[in-house]
Every structure is written in C-alpha cells, then in structure tokens.
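Single chain ahead, written as structure tokens, the form predicted on its own.
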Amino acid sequence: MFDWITFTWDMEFALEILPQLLRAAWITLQATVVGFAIAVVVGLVLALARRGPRIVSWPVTFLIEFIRSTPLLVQLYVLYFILPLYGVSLSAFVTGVIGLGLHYGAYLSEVYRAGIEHVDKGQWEAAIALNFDRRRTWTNIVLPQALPPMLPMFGNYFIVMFKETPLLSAITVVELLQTAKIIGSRTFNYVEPYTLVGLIFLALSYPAALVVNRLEARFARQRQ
C-alpha cells in the first residue's frame, strides 16, 4: 500500500509572500538582461577573434572550448571565492551577471561564426570590389546580413540563461529560487512559495519562447 501526502494551500499565505517573490523576480531579470548585454558582446569579440591569426585565434578557441566544457557554477565558484584571493572583490550580483556573460558569451560566440560563415562569400568580393575597409566591410555588408538568422538563437540562449539563474544563489545573490528557500526555512511552508516560483517563471519564459518559436517560422518561410 502507498502513503499518501495531502498538500494543502494556504491562499492566503501565497498573497502574502507574492509581493516578496515578484521583487525577487526583478532581480532575477535585472541578471538576465545585463548577463545576455554582455554575452552578446563578449560573444561577438569571440567571434571576431577567432577569425584572426593564429596566434590569437588557437588561444581564443581554447578558451571558448574550456568555458563551454565547464559547469557555469564552477564558474561562478572561481569568479567569487578565488579572484578575491588575488585582490578582484566584485559583490555577488556583478559577479554573477559577469560569468553569466563569460559563459554564455562563449556559446554565442559559435551562433556568431555559424551567421558569419552563413553569409555568402560574393558579399564579401563585393565590398573588396567596392574599397570598403575591414569596419565598413563588418558593419555596412557583413553583420546586417548574419545578424537576423542569430535572432531565434540568441533568444533560445536568453530563455536558458533565465532559467539558469537560480544558481547565483550558489554565490549568495537573493534571486527568485533563493527568496523561496527562505520564506519555506523561515515558515517551514514550501509547497506556496516553491509553487509560485515555477509559475513566476513560466509566466515569464513562455512568452519568449513563443515570440522565439514566431521568429524561427518566420526565417524558415525566408529561406524557402
């Protein structure tokens, strides 16, 4: 025979701690935002350097290769524990956004050299044939055509990047997930709290994944 667990819900409970968990959930966009503003660019120099010499482009890879090879929270770990040792104290939230960036940066950074490599090599001839210099060859031919493909990628990675930062309450920030443990250690309710932490989130993240899924058939109808 099976035991079975009753859960109950206290409504009144969960409108209390609601107020509490939405201002939680600002914080945990605020990290999302600014961590994907700066995978972005962080991605982008990746990119570009990796189409560089030698010298520059193998460390590049290397370095690329061992953030994607690595757990993020590895990462956010050294970020905050290990650099202050040699004198770099950043507080947790700047820390987090900033590995959140290094590391997703290197999986943008190969959404980059695929829309790069993607756009035609007579657009390139073109802008030789027309003594544009490596900026305008980069910013008037090349970038505007690769960038639109990248769109449904760059949003796929800004919806896991927002479901990956309850592990910045790993290195102490007080985002959403890390809220909701407290209310439940303080109150020794969990079922509330937890509850509306996944309905918090999916309230945020399936709008971006609809509006990802709309561009991704949109681009599909182009290249048909």
Contents of the next structure:
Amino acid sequence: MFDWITFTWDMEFALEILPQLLRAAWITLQATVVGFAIAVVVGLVLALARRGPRIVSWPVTFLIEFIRSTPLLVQLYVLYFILPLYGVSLSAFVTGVIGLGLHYGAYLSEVYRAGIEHVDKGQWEAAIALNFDRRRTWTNIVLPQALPPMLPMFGNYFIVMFKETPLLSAITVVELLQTAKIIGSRTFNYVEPYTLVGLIFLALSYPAALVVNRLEARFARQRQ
Amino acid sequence: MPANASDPASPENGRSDPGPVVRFEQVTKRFGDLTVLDRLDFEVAQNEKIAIIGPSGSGKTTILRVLMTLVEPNEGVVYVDGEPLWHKPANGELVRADEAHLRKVRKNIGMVFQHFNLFPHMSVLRNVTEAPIHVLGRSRSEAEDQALHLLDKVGLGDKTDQFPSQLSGGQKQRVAIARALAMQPKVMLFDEVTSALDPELVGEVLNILRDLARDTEMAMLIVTHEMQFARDVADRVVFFDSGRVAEEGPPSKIFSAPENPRTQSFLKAVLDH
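Taking the form predicted on its own as the starting point, write out the structure of the form predicted in complex with the partner chain.
The complete assembly is shown below, putting the previous chain first.
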C-alpha cells in the first residue's frame, strides 16, 4: 500500500516555514551576487593574464582548464577542509563565495576572451595610431566594445551559478537547501520545505532568464 | 649603428637644413618567405607631400605600417625627426625599442586607415577628442573647441552628436581625418583612404585631402590608386615595386615620361582601366 498521507500538502506548515526559507533565500542571493562579483573580476584578470607572455599565459591556461574540468563540489571541499590545514581558516560562507567566484571566474574568462577577440583588429591599430597607452586602450577602447555583447552570457552564468549554490550546503553554509534539510530533519516533513525551495528557485531564476533573453534579442538586433 | 649611415642633416648651400622628417635606412620586412620591403632606403622631407603608387603587394602599405609602429621591420633602421623609431640608443648601440620609446617617437606620426577604424561606441565628437584628452592631456573644453574646428573643416560640424554607424563611408573617413589631425602629427599617413568607399563618395574625401595638402605644414605620405589625385597633390610620386622604390620624381615626370619599364606598364594598366 502506498501511504498517501505523506504526500498531503500542509498549507499551514508551509506558511509557517516560509519566512525562514525566504531568509535563507536571501543568503543564497547574497552568495550568488558576491560570488558572481568575484567571478567577474577573476574572469577579467585571467583573460588578461592569458594574453600576456608565455611565462604567465601557460600557467594561467592550465589553471583555467584545471578549474573547469574538476567539479565545483570537490573544489569547495578542498577550500573548506584542506586550506585550514595550511592555516587558512575562513567561514563557510566566505569559503563558498570564493569557491563559486574562482570556479565561475574560470568560465567567465572564456567569455571575456571571446568578447575581446570579437573587437576588430582595426580598433587596436587606431589606438596605437592615436598613441593611447595600454591601460587607456583597454579601458576606453577595447573593453567598452567587448563587454556589451558579453552581457547575455554573463546573465546565463549568473543564473547557472545561482542554481549551483545548493552545493554550498555541503560545506555547511545555511542557504536555502540546507535550511530545508534542517526543517525536514526537525519535523520529518520534507514535502513542503523542498517544494518551497524549488518554487523559490523558480520564482527567482525564471524572471532573470527572461531578462537575459531580452538582452540577447537586443544584441542580436544590434549586430544586424 | 648601420655601417653606411650617410649624414642627411648636412647643410646644403651653407644654410641649415632641418633634415628629413622620415628616413628609412636599409629596411627589410619579410612575412614568411615573402619580402615586402627589400633593403629600402627612403626619405621624406619636412612638409613634403608624397604619393606612393604601385601594384598591390608591392609593399607600399607596409611602409606606412612600419612607420605607424604596427609592423616591426626585420632589419634596418627607421628615423623619425632624427630619432630611431624601432630602436633606441643604449651605450652607443641601437637596441630594440620598448613601449615607452615607441610612444615617444610615434607621437609625431598620425594615420588614416582604409577602413576608418572609428570608435563605434563614441560619438563623432568624442572620436576626435578622446586622444587629445587622454593622450595629450588637453582639457575637455580645449579638445572640444579644436574638434569642432576640425569637424567644420571636413564639413561635418553638424554631425558631432551622431555615432559612426549613422554616417556614410565618406563621412566616416572625414571624421577619421579630423581625429588624426587633432593629434597634430608631423607626418600623416593615408592608407588607401578611398578604397573602401562607394565611388560617388570618393570625391568628397579627396577634396578634403587636396585642401589639407595645400594648407598644412605636415608631411603627407599617401598610398593611393587615384592617379589623378596623386598628380594633383604630390610634390613627389614614388613608384613602388617588389619592396623597393623602382622610380620616383615629380608627378609631371612620373606620369608623363616614366623611365622604368615597370612604371610604364603599371601606369598603362591603371590609366587605361
């Protein structure tokens, strides 16, 4: 016999745990935003380093490939359990955010690379002809042209990263999933907490995906 | 130092001579097996207007690109205003120039490109003011006054707020000319500046260049396929072939009585065309 009782939806219980889950969603959002901010900076630094002399670009290329071909979960474990053995001891949240930032920084560096390569060679030549120094060439001429077409890809990675944040529960960050787990093990009711987690993720990532779609459409139009 | 360095600054008739503003000394550039500049010796006097003609692949664009520091020569020395461009003196020898040296010497050179290379994310006005502000350190108002004056001169005083994508090819090229002029170089390079234009737009750009050649003190190096234009503006026409100067002289001589058979057949081909 199948026990139908377990699958009934207790609205009162759901409403009771919703505030706690929303507070946890706030933690998840914070982790996403801070992690992504780190990724944006790390990605740019990696992309620029990759254009440098071989002594820089080869190790950086290796690092990017290493990060991209190992699981985020493993990287989080390494940061959280192994770094303290070398005297680096950070909170779970900070560790998680750094882990996300490095991991997605490696991916974003590829987005930067494509964006930078997309800028016409003639733009670099014009910058030389007008005697811009290297820094101004990047900040005033190359990046302003490379960045806008990259925005949809950035948006995609932002959403993907947001949906990966439950991995942080593995290193004890009390984000959405971890909170649902705690509620479940306290009350033995898993249906409401996990369903609500799913709904909260949906409610946040679907509108974000719509925004990204509009960005994509806009840049597709501009390219015509 | 190059072995056979002649002294270009030697006084003529006892008067002081400022010397050539550009001097190529035995400059060679190879791309793989292809030699595009072959031990080239070439000089440009102050204020001189030179038209460089020749078959495609003859290396004429490479001369400009070496001068603009876009292409590094394999051998030889290029002097700009007496200073080596791709080299700098160190303990009596010439060593490869660093970025700081390149920037110092190339401030004397400006270039207008075949494909304009305007900055698409900047308005017409900002295209012209950006380098004066951030490279020369001019104030914004000073740079804008100058830009408005230059844009007026190229007939685009009413387009300052437009973006390059809103302009015709001829207008883009005129903005590019204003942008290059704003840096007040001693030598301006024009690399087939009408080749990418629709035929009906070529005239407006050539007219700007004619005025410019008449009014300016800058030396101008013009790579072009417009023979009538070359004849009109140039003090000297240089016919380039296989990486070397095959023949040169005043336009009247080159176009009317070329001596080199290669020049003769080239001119016959392009003028009959």
